[in-house]
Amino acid sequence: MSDLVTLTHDNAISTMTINRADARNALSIDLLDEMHRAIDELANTDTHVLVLTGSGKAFCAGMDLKAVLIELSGDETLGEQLLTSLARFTLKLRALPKVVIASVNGAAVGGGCGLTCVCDVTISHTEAKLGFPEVDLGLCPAVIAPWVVRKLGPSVARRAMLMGGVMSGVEAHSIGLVDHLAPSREELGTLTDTVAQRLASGGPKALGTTKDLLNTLDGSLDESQLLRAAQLSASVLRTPEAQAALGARMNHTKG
C-alpha cells in the first residue's frame, strides 16, 4: 500500500486515513485504488470497527477536478473510470462486516460527503463544512445520491442536493447528516474514540450480522443501481456545460 492511504490497527478498532492532504484528500484514480486495497486487507482482520478519516484539515474534497476535466486530461473516459471506481468502493465499504465510522475532521464535500453517508455512523465537529455542491459546478451527484437518500430520507436529500453549497457541522447535525457532533475540531478525536470503543464492545458476529440485515432491508447492496448512477454522473460530466464550469473553477483556484 502506498502513502496515499494509511491503515492502522488498535485491538478491535482499525483506522483508515486518506493521506492526500496537499489536495484536500480529493479522490483520484490512484487514491481510490489504494482505498480499495485497504478495504480488501481489512476484510481479513479481526477488528470490529473501522474509523475512516482524512489527514490535514479536510476529510475529503470530493473528486479531483484535475482528473475529471477533459480539457486537461485529454481522456474522456477518465471521469467515468473514477466515478465507477467510487461507486464500487462505496459498495465494498457498505458491505464490510464491520461498523464503519466517518470521523469528519474537516471539509467533506461532494463525493467526500457522500462517503460519510455510506458509513454506519458519522461524527464531526461544529466548524466542519459538509455538503453537495455538484449542481453549482454543472455536475450531477448521481453516484452518491442513493447513499444520501438512505441517510437523510428522500425529502431532506432532495433539498440538500438540489440547493447545492455547503453547510456547517451544526446544520449537518440538525438534518441528520452528522450523528454525533463535537464542540470543536480539537475534541473530535476524543468523541470518535468514545463512540468507537462503545461500538467495539459489541460482539463482532452480532455487529456484522446486524449490519448485513440492515443492508438487505434498505437495498444497500444493489450494485446495478450504483453503476447506473456512476454512468449518469459521467454522462453529465462530459457535457460542455460541466466542462466549462469545471474549467472556470480551476482557473479561479489558480488565481
Contents of the next structure:
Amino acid sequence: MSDLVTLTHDNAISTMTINRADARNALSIDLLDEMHRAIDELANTDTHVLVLTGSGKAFCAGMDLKAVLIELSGDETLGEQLLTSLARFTLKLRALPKVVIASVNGAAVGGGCGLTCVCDVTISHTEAKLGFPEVDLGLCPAVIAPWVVRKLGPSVARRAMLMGGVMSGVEAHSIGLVDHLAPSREELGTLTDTVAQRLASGGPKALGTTKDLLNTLDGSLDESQLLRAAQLSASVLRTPEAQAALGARMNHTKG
Amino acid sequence: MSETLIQSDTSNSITTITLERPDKRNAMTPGMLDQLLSAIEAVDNDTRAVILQGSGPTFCAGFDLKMCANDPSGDTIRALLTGLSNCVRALRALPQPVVLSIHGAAVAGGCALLGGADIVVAHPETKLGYPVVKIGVSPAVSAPFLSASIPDGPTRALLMDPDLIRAQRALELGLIHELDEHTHDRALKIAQTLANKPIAGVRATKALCNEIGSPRTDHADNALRASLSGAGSEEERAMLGALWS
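The form predicted on its own done, now the form predicted together with the partner chain:
Then the entire complex follows, led off by the chain already shown.
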C-alpha cells in the first residue's frame, strides 16, 4: 500500500487520512485508487465508525488540476476517468455499513466538499473554508450535486452551487453543511473524538441497519444517476471556457 | 392600449423584471401575468442573470381579490391560477439564474413566485405565506415547488395554515437565502456576481438543479388542476364575497 492514504484503527473507530498534503490533498487517479482500496479493506473489519480527514492544512482541495487540465496532462480522457472514479468512490463510501464522519481540518473545496456531503456526520471548525467554486471555473459540480442536494435540501443546495466561492465554517454550520462546529482548528480533534466515541457506543448492527434504510429511503445508491452526473461534469470540463479558467487558476496558484 | 404592469430592462447582461402596480401592492391581474410571461419569454440569450422584483412598498400581495370577487363565474381566478403556474414554470425553465428580491409582503401568488427563483433575497421585515384558504382557494398550485424545496412538515403548515411567517423563519426553512435591508442592491450584486462567472458552468448547474430538485411536470399539472377545481365554487364565492361585505 502506498502512503497516499493512511488507515488506522483504535478499538471501534477507524481513521482514514488523505495523505497528499503537498497538493492540498487534491484528488488524483492514484489517490482515488488508494481510497477505493482502503474502503474495501475496511468492509472486512469490525469497527463501527470511520473518520475521514486530511493531513496538513487542507481536508481536500477537490480535483487535481494537473489531471483535469488537458494542456498539462495531454490526455483528454483523464478528467472523465477521475470523475467516474470519484462517483464510484462516493457510492462505496455511502454503502459502507458503518457511520462515516468527515472531520474537516481545513479547506474542503469542490469535490472535497462533495465528499463531506456523502458522510453521515460532518465536523469542522470556524476557520475552515468550504464550498463549491466549480461555477467560478466554468465547471458544473454535477458529480457531487446529488449528494449536496440531499445534505442541504434542494433550495439551499441550488444557491450554494450557483453562487460558487467558499464559505467559512461558521456559515457552513448555519446552512447545515457542517453538523458540529469546533470553536478553533486546535479543538477539532477533541470534538471529533467526542462525537466518534458517542457514535461508536451504538450497536453496530443497529447503526448499519439504520444507515442502510436511510440510503434506501433517499435513493442515494442510484449508480446510474451518479455515473450520468460524472459524464455531465466531464463534458463541461472539456469546454474551452473551462479549460481556460482552469489554466488561469493553475498559473495563479503557482504564482 | 393596455396599462404597463410589468417593466423589463436589460443592462450589462442583467435583465431586471419589475412588477409595476405599486398603488395596488402589485396585486396580480390576468393582464399582469400575461405581461410577466411575455417578459420572461423575451429574455435574450445574451442575458446572464435575471432579477425579479416589485416596485413600491411591497413585493406582491397576491391576486387582485376585488377583481376576483367581481367575477362570480370564476374565470378571473382561473386565468390567474393558470397564468401564475405558467410564469413560475417559465422562470424555472430560463437557462439563466433568477434572483428574486422581495420586501414588504410576498403573499399567496406573490409567495408562489419563489418557486421560479434560484436565489431569494428578502428584506428582514418581509412576511410570507399562502393565506388563500381563507377565501376558499386552494394553494395546491404551489405544493410541488414547496415540497421539492423544503421538508414536508413546514410545507404542510405553510399551505394549510393561513398565518404568515416572517423572513427570519423563511430563512431558517431554506425558503429564502439571504436577509438584507437593501434588498434591491443586494439582488443586483448577486446578479452581477453570477453574470461574471463563465456561462456554460452556471447554465449546466442550474439545469442540473432543475433535474434533481424540481417537481416533475405532471406534478405541476396536477397541482394546477387541484387549485382550478375550486375556482368559481360556492365556497369560494361566499368566502370571497364576505371580504367586501
